[in-house]
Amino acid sequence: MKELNNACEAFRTLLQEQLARIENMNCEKTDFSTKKTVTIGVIDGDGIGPIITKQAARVLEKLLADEVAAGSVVIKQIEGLTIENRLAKNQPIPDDVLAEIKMCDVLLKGPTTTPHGGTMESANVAMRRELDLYANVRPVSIPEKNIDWMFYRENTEGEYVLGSRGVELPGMAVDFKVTTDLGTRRIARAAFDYAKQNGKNHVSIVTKANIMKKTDGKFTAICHEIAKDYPGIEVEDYYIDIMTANLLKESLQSKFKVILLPNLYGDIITDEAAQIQGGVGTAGSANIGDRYAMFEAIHGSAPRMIERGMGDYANPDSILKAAAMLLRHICRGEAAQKLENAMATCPVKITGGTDGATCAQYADALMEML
């Protein structure tokens, strides 16, 4: 009975915290088209993170050299978001690092390692919560297959918001899933706004509402409520299991345009979509809120590459694509297009092994093309 009472009290605390979170959701959006100075924070991360992030930062510095010189763009290195420092301080984001992060407008972030087991929260999950980065946005494009997908994944709720805060009883463990009206409305609005602004006529809402009737049921219902404000866009519901199969079905691939999902499903299916494109190293990722935004590689820190002494051959394509997304977000579309064109036509190839160029050699070739 004592364990049960403790678990109930822990759940009560979680509910109170989530109600407080809802009250603080609304925030004025940053308008980068008129912002006089934009501060870009660069975070290395763990494993191959410092290797690939260093080269992406060099590319940004080249593309934005004139604005950096004029003071309209500041590129700031942020230290301390390493697995060693996080474990030593027992914080997913050490307080001093978070203070530096909040002085920036946007972040370019390398992959960070999350320990298995224990209670240490993922740095990414903590970052999304602390900066309220509610929209995870991931594009996948394969022109020869007429694939042009944009995924809008809710980023601050679902199973992840309380993923390290579950309760244990003798012989039992329970985790929690959170879906709020405000959280769902804003991710749905972001997805439909993107579709409207970019001429996309189809939005797929992906859940498991037939099983998760309260949380996914709410997500589906609210998304359809928002869809009424966009009469020119076709909306279809899919369950996550069949959607993972449909993405592989060539006869359907060109049908999908914008895919809108809760947190966990979006995490899984965007990796599948990236693999269809050529692997998780070929896709960038944006985490966008009203005030802040973070852009990152979607793959992990690849500790085995470091252990084998192969880190210098890590492929930076994912974080470079994230850098291009960052540039578009801060209204530097011309610079983003230059980077994308250089990546598409670069004669130097990187394979992730000694048969290809190193990360630095690849970045050198891109720099010459910019």
The other form holds:
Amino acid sequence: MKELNNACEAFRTLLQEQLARIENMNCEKTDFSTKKTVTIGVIDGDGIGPIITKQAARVLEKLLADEVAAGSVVIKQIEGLTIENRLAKNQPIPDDVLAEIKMCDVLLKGPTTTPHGGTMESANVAMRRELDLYANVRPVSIPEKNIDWMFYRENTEGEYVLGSRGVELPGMAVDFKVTTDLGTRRIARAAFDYAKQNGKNHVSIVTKANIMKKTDGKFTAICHEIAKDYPGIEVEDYYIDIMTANLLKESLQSKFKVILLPNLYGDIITDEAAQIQGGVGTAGSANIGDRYAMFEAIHGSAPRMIERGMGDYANPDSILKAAAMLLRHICRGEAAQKLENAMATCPVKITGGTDGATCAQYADALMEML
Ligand code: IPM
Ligand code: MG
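Moving on from the form predicted alone, kindly provide the form predicted in complex with 3-isopropylmalic acid (IPM) as a structure.
Below is the whole assembly, all chains and molecules, this chain first.
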């Protein structure tokens, strides 16, 4: 009985916190086209993180050298978001590190390690919450197959928001999934705006609303409500299970354009999509909020690569693509294009193994092309 009461009390607290989160959801958008100084924070991360991020930061420094000299862009290294420091401070983002992060506008972040089990929250999830980065935007494209997918993954709710805050009773564990009206509206709006602005005439809404009736039911209903403001864009519902199969089906691949989905399904399916493109090392990821944005690789810190002594061969393509997305986000489209062109035509090839170049050799070759 006591345990049941404790669990109910914990649930009440969680609901109250979520209601408070909704209250604070609206904030003013940063306008990078007019902002006088844009501050970019670079966070190395763990495992292969420092290896790939160092090269991506070099590339950014070169592309933005004139702006850095003129003071319209500041690039600064942010230390301390390492697994060692996070465990020592027992915080997913140590307070002093978070304070520094909040003084930046955008971040380029290497992958960070999340311990299995325990209660330590993932640094990524904490960052998405603290900076309210509600849109996880992941492009996947294979021109020769006519595949041009843009995933809009809700990034602050679903199973993630209380993923480290579940409750346990003897013999039972319960986690929670949260979907809010405002949280869904803003990600749906972002996806449809993207579709409209980029001439994409198809949006797939992907859920498991046949089973998760309240949360995914709400997500679907609100997305359709928003869709009404975008005539001319075809909207289709899919369940996540069949969508994972559809992405592999050649006759359907080119039909999908913008794919809008809740957090956990988005996490899973974007790894699948990246694999179809050539591997998780090949896709970039943007976490976008109204005030802040964070750009990163979609893969993890690859501790096994480090253990095998292969860290130097890590492929930085994913974080380089993220760097290009960062440049576009801060309205430096020309620099982004330069980087993408260099990546597409670079004569030095990286494979992630000893048959290819090291991360640094590959970056050197790219630098020469910028
Ligand atoms: C991703 C990653 C993260 C997630 C991890 C590192 C917390 O898999 O960005 O897709 O689950 O969202
Ligand atoms: Mg993932």
